Amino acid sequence: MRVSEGRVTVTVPEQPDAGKGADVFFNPVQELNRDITVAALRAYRERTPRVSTYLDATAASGIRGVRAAANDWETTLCDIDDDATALCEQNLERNDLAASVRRSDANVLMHSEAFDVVDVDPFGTPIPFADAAIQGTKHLLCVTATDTAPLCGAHFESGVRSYGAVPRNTEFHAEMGMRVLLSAMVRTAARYDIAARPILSHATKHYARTYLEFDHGAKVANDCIDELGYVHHCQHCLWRDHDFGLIADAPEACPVCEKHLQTAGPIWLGRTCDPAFADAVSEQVTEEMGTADEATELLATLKAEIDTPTHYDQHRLCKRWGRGAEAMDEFIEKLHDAGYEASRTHYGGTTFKTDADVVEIREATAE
C-alpha cells in the first residue's frame, strides 16, 4: 500500500493479520516519531551547519531515510534484508530522490564508516547496535527503543540484562524507561571517551526516543557519568528521592511512612531535553506533516518541563489521599502559589513535575 508522509509518498507492506509477520516491517504509529525526526534534522542543521550526512541504520521500508533525503541530507539507507533494500530503492525512485542503499549488517557498516547523524530505530531494543552506532556517529545519534516493558521494569530480568541497570515499575514508568535507556547509551559512549548528552527526548505511544549530541574527550565523558545515579521510591506513600553516583546509598526506610523503599539505577538523572533545541525543533514543524498539531503540542510541553528526574500523577496521589482530583492547571497553580516549581509533563494528561516532595504537594494542594 502507499503512504504519504511529509513531502514523500512511499510503498509499505500491508499490515499483517494477527500472528503473521510482514516481510518488511512498517509501523504507522511511528508517524509522530518520524515527523519530529524530520523537524529535528532541520533544526540540528541550523544548530550545526557543517553536518550533511545521515544514516538510516535500520531502514526497513526506508520511509525515514527517504524523508531525510527529501530534506536534502546526503542519505544512506541500510538494511540486511534483500526485500527491504529493494523497497528502499523503489521508494527513492518513486520520489525522484538520490541516496545510497546498502545491504549490510548495520553494525558492520557503522564500525567501518562514520556519518554526521546516525538514526537507529530497530524493532525492540537498540542495545545490540549501541557500540557500533556510537563509533559510527560524528555529531548526533538518534535512538528509538520499543521494548518498553524491559525498560520500565515490567519485565525486570530482561531490563537488567539489556540495559545494565535495575529498572523499577513505578507510577512514573515511562520516564523510568527513558532514563534507563539514556543511562545505557551514556555509559556505552563514555567507554570511548564520548559525552552523549540528550538534547531532545520523549516517551510516546509505547516507545522512547532520544537525540544524543556528541562531544569528545575524557573530561566531558566523565561529566556525563557524573549525571548518573539512583532513584529511591516508596510504593506505599509515593515519596521518592534521588542521589548521584554509581554506588547506591538508599535510606533504610521511607522517611514519611517508614515502609520499604525500591531503588532503581543507575539511571540518567540529568536533563533529557534542551529547551532551546525543543523550541528550534518546534519551529521546523510544517503543515505537510500529518501529526503537526500533536508534534507542536508535544514539543511545547517538553520545552516547559522542569528539570527533575521523576514525575507524579495527580490522580494516583489523590486516590492515595482519599480526595477527589481537580483540574490540572488549578492543581499546578496551587504549587506555584506555595512557592514551588511545577509543570505539566508529556507523559500523561494528569502528570506533573515539581521540586516539592510528596508531603509538600499534599499540603500545598489541600482544599
Ligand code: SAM
Contents of the next structure:
Amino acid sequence: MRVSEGRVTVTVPEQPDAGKGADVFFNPVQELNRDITVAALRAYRERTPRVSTYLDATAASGIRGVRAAANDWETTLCDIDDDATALCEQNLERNDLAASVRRSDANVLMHSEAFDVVDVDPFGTPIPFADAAIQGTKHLLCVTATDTAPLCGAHFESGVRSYGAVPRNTEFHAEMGMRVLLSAMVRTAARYDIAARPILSHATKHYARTYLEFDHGAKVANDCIDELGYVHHCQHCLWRDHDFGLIADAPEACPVCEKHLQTAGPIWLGRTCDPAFADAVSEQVTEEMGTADEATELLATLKAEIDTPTHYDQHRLCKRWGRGAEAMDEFIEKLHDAGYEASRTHYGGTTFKTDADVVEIREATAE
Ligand code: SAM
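Same protein, the form predicted together with S-adenosylmethionine this time rather than the form predicted on its own?
Up next: the whole complex, starting with the chain shown before.
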C-alpha cells in the first residue's frame, strides 16, 4: 500500500495483524512520532548549524530516513533485514532522493561509524542498542521505546532486567516509564563520560520517545548522574515524594496516612524537556504533516508543563476523596490562587503537575 507522510510517498506491505507477520514493518499510528521527528530535526539544525548526518538505525520501510533525506539531511538507513533494505532503496528512488542504505546489524554500524544524529526506533526496548548508539552519536540521540509494561512496572522483573532500575506500577505509569528509560540512557552514556540530557520527551499512545543531547566530559556526566534518584509513593492516599542520589532514603511510612510506601528508582528526576526547544520544534511543524494539529497541541503542552516529578490525575484524586471532578482549568486556577505552581501535562486530559503535595492539593481545590 502507498502511504504519504510529510513531503514523501512510500510503499509499505499490507500489515496483516498490527505489523506482526508483515514482510517489513510499518505502523501508521507512529505518524505523530515521525512528524515530530522531522520538526525536531529541522529545529535541531537551527540550534546546532554544523550538524548534517542522520542515521535511521532501524529503518524498516525507511519512511523516517526518507523523510529526513527529503529535509536535506545526509541520511543513512540501516536495517538487519534484506526485505527492509530493499524497500528502503525503492522508497528513496520513488521520491527521487539519495541516501546510503546499509543491510547491517545497527550495533555493528554504530560501533564503527558516528553520525551527528542517530535515531533508534526498534521493536520494544531500545536497550540492546543503547551502548552502540551512544558510541555512534555525535550530538543528538533520538530513542523510541514501545515496551511500556516493563518500563512502568506492570511487568516488574522484565523492567528490572532491561533497565537496571526498579519500576513501580503507579497511577503516573507513563511518566514512570519515561523516567526509567531516561535513567537507563543517562547511566549508559555516563559510562563513556557523556552527559545525555533530554531536550524533548513525550509518552504517547503506548510508546515513549526522547531526544537526548550529548555533551562530553566526566564532569558533565557526573552532573547528569546527580539528577537520578528515587520516588516514594503511597498507593493508598497517592502521596509521593522524591529524593536525589543513588542511595534511596525512603521515609518509613507515608507521612499522611502512615501506610506502606513503594520506592522506584533510580529514575531520572531532571527535566524531560527544554521548553525553548519544544517551542522551536513547534515552529517547524508544517501544514503538510498529517498530524500537524495534534503535534502542535502536544508541543504546546510540553512547553508549558512544569518541571517536577511526578504528575497527578484529578479524576483519581477526586474519586479517592469522594468528591466530584471539575473542569481542569478551574482546578488549576485554584492551585494558582493558593500560590502553587501548576500546569496540565501531556500524559492525559485530566493530569496535572504542581509543587503542592497531595494534602495541599486537596485543601487548595476544596469548594
Ligand atoms: N523506524 C521504523 C518506522 O518509523 O516505521 C520502524 C522500525 S521497526 C519498529 C524495527 C526495525 O528494526 C525492523 O525493520 C527490524 O528488521 C529492525 N531491526 C531489528 N534488529 C535490528 C538490528 N540489530 N539492526 C538493525 N535493524 C534491526
